[in-house]
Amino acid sequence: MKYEQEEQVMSGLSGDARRVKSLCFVKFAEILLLESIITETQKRISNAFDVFDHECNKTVDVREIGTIILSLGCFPSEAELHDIIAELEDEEPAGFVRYEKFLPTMTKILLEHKFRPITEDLLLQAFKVLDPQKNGHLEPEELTKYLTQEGESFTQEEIDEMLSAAVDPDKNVILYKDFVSMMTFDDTR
């Protein structure tokens, strides 16, 4: 009934009337597409931030904020994540940052598709140019001098834990077709 009414509305309309209300519809479509997107993005930002909230008072240690962001699909440079953690600690670092902080910078930060992972077949690429004799594998000393010694430097800790994810227990080797299936992220959301 109401759409009938609609149409007949519509068909009363001079030409110019007629694009005039499909075009106010088609932005409040809009509207509601954004508001949607953004309030399906703020709960993923809620429920990894929540994971590491341990007291459930809408903090977390400053320390997590570089998992969080990982676990939100982006992957910023240590210098680009030292940039974010500065906006979002208050005027006294205590060590902790608060949600309604880390809300909007990170809402606009996954709106905008910043520090988005490289693609499998990019990473895949990388691997490839580590083995020339192309046996389709790194020994882990290898992948650990890469690691240590181009680029932004890993940490001990970190390169032992990707060791650990990486490192096939059988044949202890690095299959990187394998790794980079498992490391690739699925943004698919």
Second form
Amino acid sequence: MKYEQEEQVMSGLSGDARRVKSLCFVKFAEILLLESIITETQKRISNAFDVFDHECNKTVDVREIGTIILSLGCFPSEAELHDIIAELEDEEPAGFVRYEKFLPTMTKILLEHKFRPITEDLLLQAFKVLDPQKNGHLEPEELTKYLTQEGESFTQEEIDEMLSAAVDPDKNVILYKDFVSMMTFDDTR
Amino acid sequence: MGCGVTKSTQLQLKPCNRGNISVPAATAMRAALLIQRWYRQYVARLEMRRRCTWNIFQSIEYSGQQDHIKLYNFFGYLMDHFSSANSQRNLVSHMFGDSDLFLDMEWERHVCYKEIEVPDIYTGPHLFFPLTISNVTELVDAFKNKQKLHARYVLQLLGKTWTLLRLMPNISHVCTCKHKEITICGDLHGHLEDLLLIFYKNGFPSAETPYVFNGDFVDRGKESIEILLVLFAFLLLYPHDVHLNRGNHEDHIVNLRYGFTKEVLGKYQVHGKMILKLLQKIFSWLPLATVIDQKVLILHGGISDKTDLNVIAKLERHRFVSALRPLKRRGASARQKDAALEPDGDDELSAGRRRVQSLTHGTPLRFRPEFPRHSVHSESGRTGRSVEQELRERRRLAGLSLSSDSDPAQVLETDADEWKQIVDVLWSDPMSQNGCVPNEVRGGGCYWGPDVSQEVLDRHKLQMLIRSHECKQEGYEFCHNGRVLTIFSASNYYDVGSNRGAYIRLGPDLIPHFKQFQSSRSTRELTLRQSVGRTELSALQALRMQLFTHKSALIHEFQEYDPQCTGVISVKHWAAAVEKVLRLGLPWRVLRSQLVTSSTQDGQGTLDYHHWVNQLSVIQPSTEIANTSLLETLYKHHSNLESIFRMIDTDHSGLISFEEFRQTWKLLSSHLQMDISDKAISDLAESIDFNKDGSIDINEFMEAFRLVEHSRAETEAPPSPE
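Switch from the form predicted on its own, shown above, to the form predicted in complex with its partner chain and output its structure.
Up next: the whole complex, starting with the chain shown before.
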């Protein structure tokens, strides 16, 4: 509704009615917005699913589901991921996930922002915490120790791959601030 | 944070040994968790990108193969129904009639390498027969140093290989003899570096180190002839310990399109054609499969529900010179046969995947050009030969010689069955669903499911099938409950960093052990992120080129969605239109922002399509060719055109006459149901004939469209005495 028309309608109402009316408008706008968000979200889910749907029959190998979920922008822990997948997997035949099950589950996860994103700042904070002396860098061995012994440990392959990108070749340390900026820059591409 | 940590959550103080400040354990744990979670998500997003890129390359590759096969279906149709125009018929028979197809014995005399002198200034490797291991090692080293083997030695080597192959059965049986390990390699596709890497890691072939090479030695990579020469040399040295299986690329028709023919002609300007002719025979004599310990079957593509190794073992494999060349059929009865073979319901499009009739399922109705049909009898009246004689002659020319006293109709049916067995073996791919359906994406062979694997393998009392034919990111992949294994040995197949290669070591326990590798130093130094980025760019470039070739069709489709000619359509319609034209089954909406760098969208889900299409321009033809839509059409069909050109240029001189060029174009345009005037073609031909001598240099023609692969310069062999 155009602003002028709205004004006209509004001026004809009492205070409470006006408040209710504007709440309705807001709610309506919200619903429209939400609907378009849902559609957009579902489109993203569908696209991501299709990439791994090799036979074009709306099923994906269960071993690839983790990648799809993560690539849609959420940050569950390994354990949480494991739980989601267990719920999604077909019983008979095992080993596959069907789109009909995946879509509602994933939509819910994304819309509820269930797994809070890890921003650049937060990530930087994490690195800083491991560098209490504020050297501005970390030794590869240290970081390796933390990441392979704490939390949900990295495999050898994961830590190798990360170090190959993170370690500054000249100084042989991890300049974590640069590393974080470089990696998060990719997101904006 | 709500995370279910499975490790112990005891609060232990694990001070980090840096100075006096230690990080409390709980904090360290939380920080580590955060970093791990973030990193895993990052890797997943990279994997998604990589997979998209892969899909792009694969779609383009397979749709290219499909195109190629469509073209040959068309020629097959022409062969069955002789065209009316005398000149056109001559062109077709000129292309397909192999007037110098000698009988085997005559051929041996014909391939006379002895007259070829090796000049003193030749610095390449010399071969002495019978070959010795040191001679072969020298050969390998010479190739490593980018030297070229003299044509005389090439022909000599090929001649001996051919003689040897004729003694081999269709299916080789190999034994691990309780102690040996056999090495199995997949597609090599001209990647000599990968073969050398395998030899380096695994050792040269020998009695103690037997090898099976599972086809597709040539095409795409730039050192296909070198790979063949090395493999054949080892085959001659150790005929019981080196086994070569034929792949779908060991086929001269496929080679016309995918680079091997070009490579040989470029490297051997004087003797290239003879080498190619000899290779044609060698390819047809390559065995079709290998069986290890009667338990493991190794062949290039795959199987179908009709696969019968007993049939395969008994057929005459050399008769099937090319798996693409359709079998000759009689005039009238062929038409009936076609009708019987054609399924009802025409090419319905599945979700984006193009459907084309496959080779073994009859000629597609859709691709029949409108030639007025003359019966066989009226044609033979003109030539003065009887129908029977004419047919026999054509069959002979097509490479299928039949004895005159066998019942033609009956023999043809057996031929068709045998042909299907071979095509299935060379072209099929596995799928995860049960059943067996024609492989429409490739255009040949079928897709077979786990139930077919079980049935066929059990029927033959086999444990496992090892095949190649499909590129896999890790170089190998199991499917069908571990009964089918794909092995692929050409690393960086799509582009630098796209995939690893692998090979298998199989001992008497018949449990496969894998060794992976990736050639080229630069890939090892790239991080995952960098290699994904590079491959992605390359795929997007390839995709942009595909889009460009369909410019007019795209604009037309866009306009369908824009009746008021505003120049703007919604992204949703844009995606639908693009898919309708290209039919690659790709996620266009996701790709859109990456296809064109500048923003052509006004942020509200709409797109200025004219601007977008203009942004796709990738080529600037260097010659002044006025008619731009003709240019675009030619560009779109350049691979097909090139294949046709090379077929017409039977003496491989690199030149074709105006008349041949014109006829080629007419053939293609009627096949594609396009209307291009004779004048336009003549004008074009003249404008391309730069030196005005009445003939067109094929390479110059292609150059005119700047269709030069970035590494083409490297393939131009330095002038050296042949």
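Keep in mind that this is a model prediction, so the values were computed, not measured. Positions refer to the first chain, counted from 1. Rigid core here is just the name for the largest C-alpha set that superposes within 1.5 Å across the two forms.
**Student:** Would you tell me if residue 152 moves between these two forms by 2 Å or more at its C-alpha, with the rigid core held superposed?
**Tutor:** Comparing forms between these two forms, the residue 152 CA shifts below 2 Å.
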